[in-house]
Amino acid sequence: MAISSPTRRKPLGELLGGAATQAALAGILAAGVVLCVAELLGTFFTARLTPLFALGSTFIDFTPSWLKDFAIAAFGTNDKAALLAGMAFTIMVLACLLGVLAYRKWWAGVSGVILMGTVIVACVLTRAGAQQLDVLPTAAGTVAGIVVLRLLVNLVPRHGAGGRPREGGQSGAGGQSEAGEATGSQPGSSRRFFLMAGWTAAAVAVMAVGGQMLGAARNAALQARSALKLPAPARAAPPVPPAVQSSTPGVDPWLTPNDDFYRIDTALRVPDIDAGSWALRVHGLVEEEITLTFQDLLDADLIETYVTLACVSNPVGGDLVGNAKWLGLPLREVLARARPLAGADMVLSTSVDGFTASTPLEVLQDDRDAILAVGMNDEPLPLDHGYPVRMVVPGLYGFVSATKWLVDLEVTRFADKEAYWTQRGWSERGPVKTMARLEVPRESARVPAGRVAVGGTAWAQHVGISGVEVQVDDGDWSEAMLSQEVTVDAWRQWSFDWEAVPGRHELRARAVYNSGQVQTERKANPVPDGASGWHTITVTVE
């Protein structure tokens, strides 16, 4: 009886040298040669223009609302990280697909690389200040990528019957090789390709690299914020008692450090703005158009202010929230000087990256430290929180106030224009909505039982909170004890013992604000103006 051969088993090496593995890393390479050369140039054009991040850029723009709440719910201050890290999933993705088809039919390969270069071109020039120009870093990158894809597609080995080698990578006469197209005398070979890879891949780290050094030495930004000395203010803000930090240990911070101050914004990559080119133009419904240069702003009366900015993505008890000691230009004195004409009821601003931000006329105009900021803690404007120059408006979320790297101040109506966001179903006023904070315990927290510290902070931005009060379970509510508050316009922290018994249990907080008004415990998501009901953590004590 004749006995059949057990079937050979391919080492993993031969499965990972086969010809469709080796042409998807032809793919991977080349798109990282696209990317690496757009950036490299990209340094000496304009930086944010090249293909990632316009392409980035694109994609928050036309984000829905829902889709960019997910974002930030699931990775907060990290969404921009998440949104690079899932972009580059997807181009390596892609480059595999294209690489394995170009390996088949080359010209259908290309013609998808051109194709997504088209795509990406349309996505730079469709950027706020974009030039026919700053196409070149894309476009050369694009070539690139082009033409080590074919040098690495041409040594991926070519099968014909049986599994062997086609001599010379042809599959007969005319030189066609099974891809219908010539490849040359040379057979592929996986060493070649190996090598060549090896090569390919060392040149995209050495450009990933040199473009990141190039981009930080040419950085203008940079250079010029760190010898920026801020001028002493006209009206300096009145010095923070110890008394403003709740006694309960664990609290955040009065005054956020602004290495840890919330970022939300539509910038993929922070600008880079040449503070001494910089200006601000003041336009619209006014009886003057101005302009102001950034040394207009430093030679003029400047005030510090204690600000608390909070986002309309915060949910309820979240962190999309801090406090900040603020150096700027009342806007109201800028106003002042443009004249707003009679029917104006908005102020249209516009960061160098394209975003608007719509803020009630009057706000501005009021008697609240609404502001052209240039400094943040005693420092100038950090890069990713608007260098040179931001607006802080008190009492208003940030999407519809708080617009940085501002290049434009536009007077107009609600009923002409819509801002960024209004666009994408947000309300077009955004007043901020007090909130009560549970900092200390945290969620799920296990406590000895016994006198538990509690504590936090919480905010009624340019109202001022006047009370505090806990609930344990369902019991009734207890006043805590306030902080020393510095400016209405800033949280107040807050703190209260709790005699803790074992068991699991539920505590709350809730504002109590204008003197007698209470939070309201109505749930509502940040959707399309802010969230709003009380926060309430489970602790168990044991």
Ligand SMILES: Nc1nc2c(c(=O)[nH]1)N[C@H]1C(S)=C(S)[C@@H](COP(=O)(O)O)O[C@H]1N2
Second form
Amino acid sequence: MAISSPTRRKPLGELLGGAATQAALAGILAAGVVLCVAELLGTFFTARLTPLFALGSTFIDFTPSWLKDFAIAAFGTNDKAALLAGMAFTIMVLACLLGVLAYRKWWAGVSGVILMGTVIVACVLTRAGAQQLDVLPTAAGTVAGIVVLRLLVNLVPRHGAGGRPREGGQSGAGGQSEAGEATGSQPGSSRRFFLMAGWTAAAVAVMAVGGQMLGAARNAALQARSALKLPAPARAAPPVPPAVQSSTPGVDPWLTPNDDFYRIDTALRVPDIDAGSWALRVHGLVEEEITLTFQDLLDADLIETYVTLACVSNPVGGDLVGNAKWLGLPLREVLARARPLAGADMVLSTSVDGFTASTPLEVLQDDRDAILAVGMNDEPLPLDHGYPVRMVVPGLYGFVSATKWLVDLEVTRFADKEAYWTQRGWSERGPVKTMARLEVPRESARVPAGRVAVGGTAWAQHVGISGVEVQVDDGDWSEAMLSQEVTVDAWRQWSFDWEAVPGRHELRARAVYNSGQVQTERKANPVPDGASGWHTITVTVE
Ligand SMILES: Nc1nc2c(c(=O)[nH]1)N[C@H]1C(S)=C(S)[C@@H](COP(=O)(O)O)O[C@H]1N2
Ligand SMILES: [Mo]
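What does the same protein look like in the form predicted in complex with the named molecule, given that the last one was the form predicted alone?
Below, the chain from earlier opens the complete complex, with every other chain and molecule after it.
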């Protein structure tokens, strides 16, 4: 853009107010209008497969797995927010270009908006369950975007390189935009531009907030869930004894509240499942194919279990792990009805949004309580955690077992089918690695000299923790005090009294299981089957 003489330096204010900047702003606002109009109409007419959702999901699908792994590692449960921020940034940059392009050559700007609309339409149409009518909101958004771009670009001042008003023709659809050219070169149009831009930005904001509110109000699953009363369990879990909690203040609660429970999944928007029409198909290598409705589950003999769920992406010492009381139907009973055929060794579970997990068949048939869960901590499953039905399998990482928004179980063989994360370089099986986590004091904490309460949580899934040992610097390992165990499928807390002397110290913890086996010291990254190593922190004693 030759909008300023290269020899004369312009003050910053003038540069910001320059034609290029205004054109870029026009592009951003036009893109905002396309997205918000499309999203608002999409929410109004479907509330399900909206343009932004389709665009974001496609963006996530096309994100290479190394970048996804990085996002989970760097941002944890905010991984999706981070990826979406990346998407928003990309759109902003492209929209700036679009504005400048439209300013120089109007037809190029129109083509840009149409291209944007086409990309969104392609995203919408390639999502599962798309219908042809789902194209309309984006089409309307595209038209609105072109109109707004035209209005704004017309108000951007037109000056040639030497500061002369540029004669028409450069932009405009083949020089047919005389009105715009004329308005653009009039003095004071900069103020009119910003007035118009301000109104557009306000309209975009109102549409964005309105779309959000409308989407929430229309979320039928949220409403159905709050009206749902879970049945009493046929086999209730014992109440949680107070002695499960570490005596060290500040250690996480033994039972993780639903709102604090980590969330990891590939779903950009939480599926909105109608429990009334929900059905689970059990098929594949079985003698009898069966279908369960949600009512079938509620009417069955449900059991309560305490199970600690862990994510394979959890780093040593990390917090992608939680412990809840689950209510559900044992999967071994479901499988006993379906009667798997000889040769089957895996159950591939599929969620409504296409995520899959491969779980060894024998783990779902043995005496551990792998369940089809409908309740979490005395409530129906929260939408984020799989409403209406998910799997909970003691001893296995979530990516190979804990399918949320479950709709399909196929009895099959590891040799025949591969699950979602296995296709992306993660392991085929995922037993949870034994781990002791130091929670108090925190990494890099400063503590006063004298008696310091140390504490944390440890798990040896489906085996049980038989000890936790703590080491200060290179000293001897000492036994920590274990809190009460409730079940081998849930984590166990511990505490340790440390006589701290001034200086910088390393604190290390390791778990002991199977009466005497020590958690491996070998450091491993989460990929492909979970992190390992002793959790070590540094603290300063003053
Ligand atoms: N439908 C669906 N289920 C899923 C996933 C997913 O991406 N989609 N992620 C799995 C993974 S990797 C984990 S660790 C657990 C996490 O369950 P939570 O979000 O309830 O803590 O869900 C599992 N179930
Ligand atoms: Mo996970």
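We call the rigid core the largest set of C-alpha positions that still match within 1.5 Å between the two forms. These figures come from a predicted structure and were not determined experimentally. Positions refer to the first chain, counted from 1.
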item	value
Core-superposed comparison between these two forms, A140 Cα displacement 2 Å or beyond	yes
Core-aligned CA displacement of L482 at least 2 Å between these two forms	no
Per-residue C-alpha change between these two forms, A509, threshold 2 Å, rigid core fit	no
